[in-house]
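Given as C-alpha cells, the chain that follows is alone and in the form predicted alone.
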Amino acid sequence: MQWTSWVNGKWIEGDQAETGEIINPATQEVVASLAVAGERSVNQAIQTAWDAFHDGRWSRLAYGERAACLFKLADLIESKQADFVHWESVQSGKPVKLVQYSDIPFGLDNLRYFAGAGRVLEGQATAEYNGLHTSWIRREPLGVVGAIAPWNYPLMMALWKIAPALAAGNTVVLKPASLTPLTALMLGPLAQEAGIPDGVLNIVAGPGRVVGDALVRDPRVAMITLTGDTQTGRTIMAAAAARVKRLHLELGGKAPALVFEDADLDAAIQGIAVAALVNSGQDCTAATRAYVHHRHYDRFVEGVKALFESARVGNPEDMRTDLGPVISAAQRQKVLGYIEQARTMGAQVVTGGQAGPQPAGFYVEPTVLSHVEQHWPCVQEEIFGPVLVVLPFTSDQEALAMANDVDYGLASSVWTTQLDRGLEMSRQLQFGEVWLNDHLPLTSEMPHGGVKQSGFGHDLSHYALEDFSTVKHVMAAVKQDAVKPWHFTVLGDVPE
C-alpha cells in the first residue's frame, strides 16, 4: 500500500521522484510506502488552506458548528482506535499498551477540551477607560498554520497541534514527521467525516528540508508550530525571522529529579525510573537526570538498576512489553554514543549500556550512569534515549545550582515530604514545568511549555488557544462629535 498527502480534501501523488519507505523500528521491515511530497504539493496545500481561511468556510462558523465538527472528529477516531494503535506501534516501535492507555485517550482528551474551550475565547472587559471611548477586545484567528510533528508522538503530538489551531478558527497545513507519517495521515479523511470543510486541514508528508522549510518561509503562512529539537528550532527561528513569522515552539529538554533526605525513596525510585523509562527515553520531559542526597545515593542507585532491569523490552506489540526500540539506526547509534563517551570519560555502567539482544530492531538496554559529572555531555545534553544519570547532593542549594546548569528548561521534578521545600524548589527552578512527588503527567487544562533553550509558547489549556489567536483592540467614540475634546493637541489652541 502506498500511502499519500491529503490536501483540499482528497489525496495527492507526491511530486518527488523517490518513494519513501517507512520502516518498522522494531523489525527493520518496511510496512508501508509513501509518495513523497514536494515544493509543488506544500504550495498547494498552502495555497488551498489559505483560500479556505480567507473564504470564511471554517473561521467565520459559528463556535458551536466549529465544536461539533471537532467533537465528532474525536468520536471518530476513537471508533477505530484499533487502526490507530497498530499503525502508531508499527511505524514508532512504540509498546501498543503505551499508544492505547495513554496516547490515544489523552489526544482525544485535548481534542474535546479544546472543542468546547473555543467557544469561551474571552478577553478584557468591555469599558469606557478614558470615558471618552468603549473599548473592547476581539480574539481572532490568525491564517495558515503550519504544524510540524514530531517522530516520538507522531499522533498524540499532532493532535495537541490541530486541536487549539482550529478551534481558534485556524486552517491548518501539518506536516508530519518523515518516520512516522501513517497515523497523522489517517486523520484526513475523517475531518472530511466530521464536516471540517475541505482545504482546512492538509496533511503533508515529505522531508522537512522540502517541506518545513517552504512552511516557515512562505508568507501566506501567518504562523509556525514545531515539537522538535533545538536545533531545529533554531533553524526555523532565523528563516521566520525575515517575515517576523510567529513561532511556537516546544524544543528539547533535560530533566531534573531531585530526591531530598526526606523523601518517600521508594516512591521516589518507582516514579523517576518510570519517567526515565517512557517511550524508550523517547520524551523531552523524561527524567533523565537524578540528583540524589548523598544519604540515599547507594540505596537509590541499586533500587532504580533492579526496576530497569526488570523492564520488558521486546515486541511493542505484545501488551506485556515495557519498552520497545528507539526509532531509528542513527537514533540508537547516538544513544550508545553517549553511552560509550561517559564509559570512556569514567563513567560506571550500573545496568546496561550496550545494543538490546533482539535480532533485529533499534534496541538499547536500558542505562543507568553513575560515577558522573556535572559537565559532562551526558549531563548536559539530551540524548533521548534509555538512560538515566545519578548524581549526589548534600545540600538544598546545591541540588538546585545543578539542576539548573543546563541549557534547557521543559520540565523538571521535587521529591520530598516537606511542602515548603517543594513549594521553595518549585518557585526557584527554571522548567516550565514542576512536578511535586510525581514525574510526566499532564492535563488538557494546564499548559505544557519551557524556557530557556526548550523554546516558547504552551501546549495544552486556554494559554494554546492564547497562542494560536490574535488580540484586536477594537475602540469605538462614545459620542458623535466631529471635535473630539482630545484635537486641540494637534489642531487647535489650549483650552482656557
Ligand code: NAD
The other form holds:
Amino acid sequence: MQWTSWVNGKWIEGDQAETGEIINPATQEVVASLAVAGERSVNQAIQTAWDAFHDGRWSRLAYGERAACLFKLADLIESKQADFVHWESVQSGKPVKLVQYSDIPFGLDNLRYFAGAGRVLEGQATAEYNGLHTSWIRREPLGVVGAIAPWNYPLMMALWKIAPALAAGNTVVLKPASLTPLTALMLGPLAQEAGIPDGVLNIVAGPGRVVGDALVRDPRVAMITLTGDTQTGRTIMAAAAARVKRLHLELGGKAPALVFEDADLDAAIQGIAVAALVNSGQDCTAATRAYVHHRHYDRFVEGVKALFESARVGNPEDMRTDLGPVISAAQRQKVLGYIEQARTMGAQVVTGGQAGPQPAGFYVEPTVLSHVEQHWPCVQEEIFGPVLVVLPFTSDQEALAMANDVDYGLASSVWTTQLDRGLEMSRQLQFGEVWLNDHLPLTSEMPHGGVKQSGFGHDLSHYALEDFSTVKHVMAAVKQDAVKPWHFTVLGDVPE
Ligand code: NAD
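Starting from the form predicted alone shown above, please give the structure in the form predicted in complex with nicotinamide-adenine-dinucleotide.
Up next: the whole complex, starting with the chain shown before.
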C-alpha cells in the first residue's frame, strides 16, 4: 500500500512523481512508501480548507456539535490504539512502552480537553463603557491554520496542534514531518468518521521547503503553528514577514536541572536521568544540563552513570525496552559529533559516547559528559540525543547565571527541599516552564511554551485557545441619533 495525502475527505495522488520511503530507525527497513506531496497538493489543500472555513461548515456549527466531533475523534483513535502504537513506533523508533503509556494517552487527553474547552471561548463582559455605545467582544477563529509538526512526537504534536485549532473553529492544513507522516495521516479518515466535515482537516505529507514553505507564504493561510528547530523558526519568521502572518512557534530547548545542596539527591538523580533519556533525549524539554552543588557532584555523576548504564537500549517493539534509536543516520551523526567534539575539548565521557549497540539501527549509547565548560557547544546547543552534561556550582547565583546563559528558554527544573529557594529560582529562571523536584510532566490544563529563542505562543491549556483565535471588539451605538455628541470634533462647533 502506498500512503498519500488526505485532502477534502479523500486520499489524493502525490504530485511530485516522487515516492518517499519511510524507514524504521531501529532496523533501517523500509516500512511504508509515500506519494510525496508538492505544490499542487498543498495548493489544493489550502483552497479546500479556505472554502471549508468560509462556508461556515465548521465555524458555524453549534459549539456542542464541534465538541461532540472532537470527543468522537478521540474515541476512534483510542479504539485503534494498537495500530497507532505500531505505526508510531516503526516510523520513529520510539519504544512502544512510551507511545502506549505516555504519548497516546496524553495526546487523547489533550484532544478531549480542547473538545470541552472550545465551548467556553469567552470574551469580556458586555457594558456601556463610554456611555454612548454598548461594547462586546467576539472571540473568533482565524481561518485556515497551517500546522507544521516535528518528528519527535509525530502523533502527539499533530494532536496538540489540530485540537486547539479545530476547537476554536478554524480549518487546518497539517504538514507532518517528512520522516514520520504516517500516524498523522491516519487521522484523516477518523476525522471523517467522527463527523468533522470534509475539508476541515487536511493532511499534506511533503517536504518542509515545499509544502511547509507554501503554507507560510500563501495569503489564504491565516496562521502558522510550527513545532520544530529554532533555525526553522527563523526561516519561517522571515518568510512570514512578507504578509505579517500570525505565528505560533514552539522551538528548541536546552533545559537545565539545578541540584542544590539541600536536595533529595536520590530523587534528583532518578528524576534527571529519566528526564534526560526520555525519547532517547529527543525531547525539547529533556534535562540536558545538570548543574549540581559541588558537595554532591561526584555522587550525582556516579548515580546518573549507574542509571544510564542500566537503561535497556534495544528493540522498540519490546515492552521492556527503555531507549530506542535516534531518528536517523544524520541525527546519530550529529549527536556523536557533539560527543566527539566535547571529548576533544577535554570532557570526560563518564559513560556511553558510542554508536550502538545494534548495528542496524541508529542507536546512540546513553552518555554522561563531565568536566565540560559553560561556553562549549555541548552545553550551549541542542544535541537532541541521550546526552547529559554535568557541571558543578558553589552558589545559588552561579547556578542561576549558568542555567540562564543559553539562547533557549523552554523548560527547567529545580531540586531543593527549601520552599523559599524553589520559589526564588522559579522567579528568576528565564524559561517558560519551571518544575520543582520533578522534570517533564505536563498537563492539558496548563500552558507549555518558551521564551527567548525557544519561541512564543503556547501549546495546551486555555492559552493555546487564545493563540488559535482572535478577539474582535463590536461597538453598537446606544441611541440612533444621526448626530452623535462627539461629531463636533470633526464637523461642527464646540458646544457652548
Ligand atoms: P525541524 O525544524 O527540522 O522540522 C519541523 C517541521 O518543519 C517539519 O515538518 C519540517 O518538514 C518543517 N520545515 C522544515 N523547513 C521548513 C521551511 N523552510 N518551511 C516550512 N516548514 C519547514 O524540526 P524536527 O527536527 O522535526 O524536530 C525537532 C525540533 O523540534 C527540535 O529542535 C525540538 O526542540 C523541537 N521541538 C520543540 C517542541 C516545543 O514544544 N517547543 C516540541 C517538540 C520538538
